[in-house]
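Only one chain is shown below, in structure tokens, and it's the form predicted alone.
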Amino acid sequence: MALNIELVGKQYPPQTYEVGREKIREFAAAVGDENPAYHDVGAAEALGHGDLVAPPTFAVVVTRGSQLAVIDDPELGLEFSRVVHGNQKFQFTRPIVAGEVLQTTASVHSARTMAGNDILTIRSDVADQAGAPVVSVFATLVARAVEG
């Protein structure tokens, strides 16, 4: 089944993520980032944050569920067994901070076929409880062409 390019612009139901201190610490440790603001509340507060601040790439954790909603949409026709990650881009309004409850709305940003490969970009817009933007995450996936 080919990628359904008619779904460009389709939005999926919002998903909620509560940002926990330990999740931030675990993520920072997993990526080897020892920035004190990611591990120590006092260090984060000294920088003007209300709690631990998350590393920028933590946004992938926040947006994971919303991106899966797009990927798993049978109407989209993405052959996930052939997918490789093509690109990741972040557009921040402000950092993510522990204790926040964030809402992510994902959409099909672009979809095309090139040289037999299906290329899909998912846009995930993250907002805080007041509806103010936090970050937009663009994930580009490539479903490799069937050989032969």
Contents of the next structure:
Amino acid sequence: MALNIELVGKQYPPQTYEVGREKIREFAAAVGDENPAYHDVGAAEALGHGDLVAPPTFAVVVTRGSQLAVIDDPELGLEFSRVVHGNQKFQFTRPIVAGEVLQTTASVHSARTMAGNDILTIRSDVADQAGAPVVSVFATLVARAVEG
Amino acid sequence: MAATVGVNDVEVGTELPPQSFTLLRVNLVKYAGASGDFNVIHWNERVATEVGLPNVIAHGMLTMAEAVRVVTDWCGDPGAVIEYSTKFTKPVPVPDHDAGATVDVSGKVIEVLDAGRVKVELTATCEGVRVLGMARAVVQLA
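Go ahead and give the structure of the form predicted in complex with its partner chain, now that the form predicted alone is out.
Every chain and every other molecule in the complex is listed next, the one we just looked at coming first.
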């Protein structure tokens, strides 16, 4: 089954993610990043944040569930076993901090086929409880052409 | 937000302090757990080589997470990163030995934007091979 390029613009139901201090610490520790703003609430507050601040790429943890809902959509026809990660982009309105409840709405941002490769960009818009934007995450996945 | 570097302290060409990051198999396991990305090519050498990879490879997002530390350590506030994007051009193979893989990251200011923002270009290499392409961050300076 080929990538269904007619799904461009399709939106998926929003998913909720509660940002935990220990998850931020775990993520930063896994990356080996000892930046105090990720571990020490006082250090984060000294920088003007309300709580521990999340590393920029922590947004992939927040958006993971909604991104999987797109990948697993049977209408999309993405051959996941052949997928490699092509591009990634984060556009922040403000940083993510511990303790907040975020809502992510994913959509098919673009879908095309080039030289037999299926190229899909999933857009995940993250907003706070008031609906104000926090970050938009763009992940481009490439399903490589079947050889021969 | 409180970057410790001011926009008046930089110009096009200003270099950020480079850093080297060592990735061992254990780092891939930790990142898999913390991120929820359990794709087998990041921890199972048999499967990785079966699908044509040279070895187990690091998560692209792990390399991306390490590379941006050159920016966040430099500017003083991780919250000052407004935009961050990259292409994943080559995989980072992580052999099963104590040295693992080393990713060398450098950065420089390539554009001064409005409102105290600058654009930084990052270069990330593993054994001399560029593993990230067009890796760029927009940073809000003081």
